[in-house]
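Take a look at this one chain, the form predicted alone, written out in structure tokens.
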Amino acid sequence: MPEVFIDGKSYEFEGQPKLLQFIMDEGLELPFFCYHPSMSIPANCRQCMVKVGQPVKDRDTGEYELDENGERVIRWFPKLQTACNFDVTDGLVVKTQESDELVERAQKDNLEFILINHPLDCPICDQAGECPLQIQTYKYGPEGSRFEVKKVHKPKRVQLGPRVILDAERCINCTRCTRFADEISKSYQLTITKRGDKNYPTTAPGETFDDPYSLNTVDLCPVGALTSADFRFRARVWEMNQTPSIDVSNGKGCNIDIWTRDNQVLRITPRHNPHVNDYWMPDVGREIYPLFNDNRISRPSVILDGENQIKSSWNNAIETFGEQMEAIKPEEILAIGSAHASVEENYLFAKFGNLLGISTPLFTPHIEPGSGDGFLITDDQAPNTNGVRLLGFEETDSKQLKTAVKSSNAKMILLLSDHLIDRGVLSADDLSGKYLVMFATNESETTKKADLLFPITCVVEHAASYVNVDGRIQRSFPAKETKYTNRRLDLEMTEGRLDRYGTKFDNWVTDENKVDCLPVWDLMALIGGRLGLDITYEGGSREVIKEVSQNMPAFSGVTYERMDDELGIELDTEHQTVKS
């Protein structure tokens, strides 16, 4: 097998990889700015320079020439090479900053050139703490600057579009943003204007950077030149917890990171998954974060004597539910599941109904034809449509659901986390005369009609799984605490600096941002206890998915561990099996 020598150590390789990517794949480090594995390679930042050479072979014998010490004679390239666009070949010898003073000096000098006109505003820059330029300057850059004349000034605080703001003085012309607009989103809305040390990215005159994937350029920017108009100046990266999760804004299930501070979600960024979304995500998936903070249902609510909803205790709400259930027959209860809820929630919802003799739950997909773009935005507006199908729920359209709801047999309706009135599937009149029990996360026009409303955890408050439009089951992690959870006790939750060192006396740490809600598996255990049913899961959602995998053929062999290790598990949605 061909081999390459990097800093005196031999590595085997296959194919013809680029040197920089191969170095990173081997867990080694080489500084760079402009390179990105999913885009073209311009090699314009010049930061990844290395010394490369090839061993000399005798033309007659084909043997390697050796020096007086018995080592191979190396013919070095006359100049340093950029590793990002250099092909790895058999026998190649590479020296990085770890083993060659010339390479180390070249990288330091290059950083000095990059920093000549770069503003020294790290303390107020949004990128501080996660800035590659800042990090690499500390690790590989000069200790000071010899440039003592006035820096070049460029436009600042330029609103390129509704979501992205440009500070041109910080730009180092890596062209990542323009390449993204040309090669990935294909909006072609960004270009580089002017020349030399005065150039920077911008839109054409009169144009707006309203690309539905525009915020990916903020992630790509290796400095603070492009910032999010919404997140700008809201928090420092070291103040926040970073938790992996799944985008629930549509059916693609992009892998994301949830960023929280003081139990509030402040931003959402994409997480790499080559099977689903690569390094990207649509802006609409980032902009749903207020749903996790605002307008949340906290504590159960009941309607008394036909009046407005009033807050109730959990015990009273569960007792009210029990009394209503005992007053009617199982065949008079209609259960409606939801493609917006997880596999575990829908499974327990169906199991609860089955134990009581209620017929199989119905559900109506949330499809908006024409809203998808063939990339990461889908017509399916729900994250778990395939999951509900695989659980065996009865799929209906709006007309069929209206008929079932308005049936004289249906006296009570159990609704799981689907705002049917808000999305036009049902009207308020359709629910007239029915006793509506709803399990939901956020207030809406639908929840206002609920006679009994139970608050449940949302995707950022529990570990649960969702099956995307491609049949891949993936899972979320809890990123926010509720009234009944604690980061230090939940091993699946990340813990940040403020969690470890903040106190209740600090003005940036409060207990007010914790919602009074329960995960469905805990709520069903309480309700089941009132009705004489055993629906207890000591292991929480992990125990639920274990039961799902044992009882449902479509989910056979599915575990959280496999989802984590394999970046999701591909299910055969057609034959309802797990693909090998």
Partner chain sequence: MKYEFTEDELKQIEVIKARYPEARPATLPVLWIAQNKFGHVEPDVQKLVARTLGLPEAHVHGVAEFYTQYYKKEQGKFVLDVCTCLSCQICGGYDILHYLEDKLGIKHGETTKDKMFTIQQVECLGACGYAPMMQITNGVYVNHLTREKVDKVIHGLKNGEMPEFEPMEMRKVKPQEN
Second form
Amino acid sequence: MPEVFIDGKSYEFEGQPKLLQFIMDEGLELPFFCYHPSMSIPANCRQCMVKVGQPVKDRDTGEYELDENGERVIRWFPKLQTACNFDVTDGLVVKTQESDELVERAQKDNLEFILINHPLDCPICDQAGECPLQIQTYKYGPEGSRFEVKKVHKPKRVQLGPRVILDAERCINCTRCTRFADEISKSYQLTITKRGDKNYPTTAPGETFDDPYSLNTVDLCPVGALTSADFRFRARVWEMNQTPSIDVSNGKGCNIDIWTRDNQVLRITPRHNPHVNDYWMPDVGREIYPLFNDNRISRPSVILDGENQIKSSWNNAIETFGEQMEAIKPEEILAIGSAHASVEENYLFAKFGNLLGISTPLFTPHIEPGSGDGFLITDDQAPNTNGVRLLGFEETDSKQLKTAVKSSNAKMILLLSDHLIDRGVLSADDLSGKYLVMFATNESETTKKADLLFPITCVVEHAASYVNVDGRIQRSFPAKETKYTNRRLDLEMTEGRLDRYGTKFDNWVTDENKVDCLPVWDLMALIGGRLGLDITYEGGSREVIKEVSQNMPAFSGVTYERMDDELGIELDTEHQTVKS
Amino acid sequence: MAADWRSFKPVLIPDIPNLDDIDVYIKNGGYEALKKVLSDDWTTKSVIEEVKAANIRGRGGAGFNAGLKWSFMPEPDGGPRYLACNGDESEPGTFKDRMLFEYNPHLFIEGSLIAAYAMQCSTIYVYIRGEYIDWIKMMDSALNQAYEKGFIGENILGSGFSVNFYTHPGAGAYICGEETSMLESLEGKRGYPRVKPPFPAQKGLWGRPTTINNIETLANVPLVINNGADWFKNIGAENHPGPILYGISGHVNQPGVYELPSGVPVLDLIDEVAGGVKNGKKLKAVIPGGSSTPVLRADQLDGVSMDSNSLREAGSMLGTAGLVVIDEDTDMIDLLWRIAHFYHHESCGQCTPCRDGTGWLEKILLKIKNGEGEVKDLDLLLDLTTQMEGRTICALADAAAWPVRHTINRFRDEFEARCKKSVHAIA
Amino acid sequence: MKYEFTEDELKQIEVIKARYPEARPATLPVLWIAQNKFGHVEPDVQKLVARTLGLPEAHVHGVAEFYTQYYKKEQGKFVLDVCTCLSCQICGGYDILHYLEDKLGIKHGETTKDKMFTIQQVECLGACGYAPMMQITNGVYVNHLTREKVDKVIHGLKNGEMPEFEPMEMRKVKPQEN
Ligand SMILES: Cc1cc2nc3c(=O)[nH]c(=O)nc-3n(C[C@H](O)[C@H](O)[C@H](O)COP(=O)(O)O)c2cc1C
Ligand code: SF4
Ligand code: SF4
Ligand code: FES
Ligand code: FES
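The form predicted alone done, now the form predicted in complex with its partner chain:
Now the full complex is given, and it begins with the chain already shown.
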């Protein structure tokens, strides 16, 4: 196998890697700003300088020439080279800052240049704490500055678009943002304007950067030049927890990170998954985060008589449910599953019904034809349509569902997390005279109609799986505590600085931010207990998915471990889908 | 040694009235070289070999053997291939290509056609700086004449070779003279130089093989075809042969463009050719080949001639052979600050050391010029030049760094005299 | 829309587009056509160019902003681009610039109240042997400037007379007497 020598150590390589990417893949380090693995390589920041040389081969024999010590004779490039656009070739010798003083010096020199016109904003800059410029400067930069003349001034607080704000003075001209708009989202809305040290990115005059993917530029920007209009000044990143999850705003299942502080989700950023979303996600997927904080259903509710829901204790709600169930025949119960809920929740919902002799749940996909863009926004508005299909739920269109609901046979309706009134499948009237039991996360027009309303955990509060439009099953992790969970005890939960060192008595801890809700598996255990069914899962959703994988052929072999290791698992939707 | 420059007769722009008229040009042997190479006696390879043997070194500043450059073009694959002629002419001190546009456009056109034939290019663009609007018009009418006569277009002179030839205007950007920036500008973009590799011969205009040559370089080609490589190699300096359009400006009595062999002694150029330093002043310094070439003090010029070896030995470069003559009353700090201002203004701003370095250089020089500099600033300037040189995408940063380094080093006393006494302890 | 191209201009643009394998390379030439017609390429003109060529507005804007010869806003009727670069600098370019500034009562970068003149200080225009010099409104070069010549030129311009193109012939070496 061909090999390359980096700082005196040999590494084998395959294919035609670029040097910087190879160095990173090997877990080594080189400072850089402009390079991004999914975009063209402009090599404009000049930060990733290395010294490179090629072994000299004897023209006639094709053998490497050796010096008196038997070492290969190396012909060094006369100038330092940028590693990002440099092809790794067999026998290449590379010296990074680790082993070469000139390289170290060059990197320092370059940082000095970048910093001369960069404002000293770190204390008030949103990027601080996750800023490549800050980090590289700390690691490789000069100790002080020799710059004693005037900095260049440029526009600040420019509203580039509804979601992105530019501080041009902080920009280091890496062109990641303009390349993104040209090469990835293809909105072509950005350009660099002016010339020389007056350069900065902008839209055409009067145009707005309303690219549906605009916030990716905020992630890409290696400094705080581009910030999110929403997240700006909300939190220091080092005070937040970062938890992997799945975007539930549509059917693509973009891999994301959920950022919380004091149990509030404050922002969502994309997480790299080459099989799904690469490094990107649509802005809408980020904008849904208030759903996880606000308007949550906390504590169960019941309608005793008439119209008004009143809050109830869990015991009372479960007892009410038990009484209602005992008074009704299974044939009179209609169960409706949800493409908005996870595989585990739908599975348990169906299992529960099955144990009671209720027929297989129906479900109506939530698809808005024409709203997708062929990239990361899908027509499918729900994260788990394929998951519900693979569980064998009976797929109906809106009309069929309406008919089923209105049928006089259906006296009680069990509804899992699908706001059918809000999305226009049912009208409030369709439900009149029915006893509606609903399991849901957020208040809506639909939950208002529930005679019995059970609050359940949402995607950021539990580990659960979702099967995306391409048949890939991926899972979430609990990011936000409920009244009944505790990050210190749950090994799946991350613990940030504030969590670790905070106590209930610190003013940055607000207990109200914990919702009084239960995951479906815990809730089913309680309800099952009341009804004499054994539906307990000591191991939570992890145990549920194990059972799913054993019972449902479409899910065979699926485990959380595999999903974690393989960044999700592609299921065979072709042959398993009941109806598409 | 070649004949004395004094007996040289101009060949690039001979003294023939109305040579820009195609009929006059043809009457004087014009387009014969094109006919020759299109005939069965020549092949594309033999044209390249002849031009390579002549060693026409690029007149755009870098001095690369034109024929050798042509030989880097890959084998034709049926797709488009391009010749891009560099008429950006923006390096301060340089004003010679416009002479060809104005006084002998067909020589340049003919040379380009021969080059295009040798490299099997399908289209030729001549990129001309936007300020030269009058010269663009001259070129357009010369091209029209050549189209009418069938020297450009489909099946030229029945040879089966076809090529189109267009002018493309710049719009005010020195950097577009850098060859890959020029390609970007030709593609209708901001003139950001490209990272190399890939080189233009592999991926040039629209990703296709492209060769870039300076106008004057190409104008030499018909001369080589007509008279042979040996004739050409015998003109002027051996290491950099051929006629040169010397642009002489600054403090001389007769500034302007002169055609002479390469290798004319610098002092002869000033005294004999350009009529000596103006107003009887003493010579202080010379910038031999455009603003980026290191300045030489008058006392460094003995025996130095205008060819690359001699100038390298003296500590400078031939560049574009645009000689700027500087008299004894000139303030070198002012001069250097203005050069630094130029490069700061013209940096495309793409890469860090140049974008931020050029501005820093200018600002420190301004401080020194205003009497507010300190000696340590001079050392900082020298440091910055090493931090910029060789670390950027294109050579503009080098071009900005060299004059700063060499002007300070060669006129250190003058610079120090302008500095305040340092308040910092000297380490 | 305030700005439009005529049929003839659109035809001319088609001819230019035909020189290249795609529309984008026509950006610079078409910006020139627009500037020659409207006197500037302010944002609405940039939009017209983008629309005409089917290119993103941001692209055309970025290009217009990169090149100094495009006027991103309206200028005086005559734009006097005075070269103060290297050769012009040492041959009195600044003297000419300041003389003009005093004469017209504006600084470089400014336009006279009557919108007649704008003065700009520019980089080398490739006429170093004829220094000091200036270019008028991206057009004619006026060489070997002296204060007197400046007076004459300004006087002429006020009367609508554009100076004529001055051919600068090749220099011939004067035979030396030995
Ligand atoms: C900053 C910069 C500006 C340049 N400007 C010009 C120019 O105006 N005209 C030119 O012919 N070459 C210029 N060059 C050189 C070109 O990059 C290129 O080497 C040349 O056009 C090749 O032609 P030649 O080999 O025939 O000289 C410039 C180079 C640099 C780095
Ligand atoms: S705004 Fe950020 S991403 Fe865009 S060019 Fe500047 S530094 Fe790079
Ligand atoms: S060296 Fe200067 S001009 Fe060249 S690419 Fe870099 S910034 Fe642009
Ligand atoms: S990462 Fe910017 S030059 Fe290599
Ligand atoms: S320096 Fe003024 S034209 Fe060249």
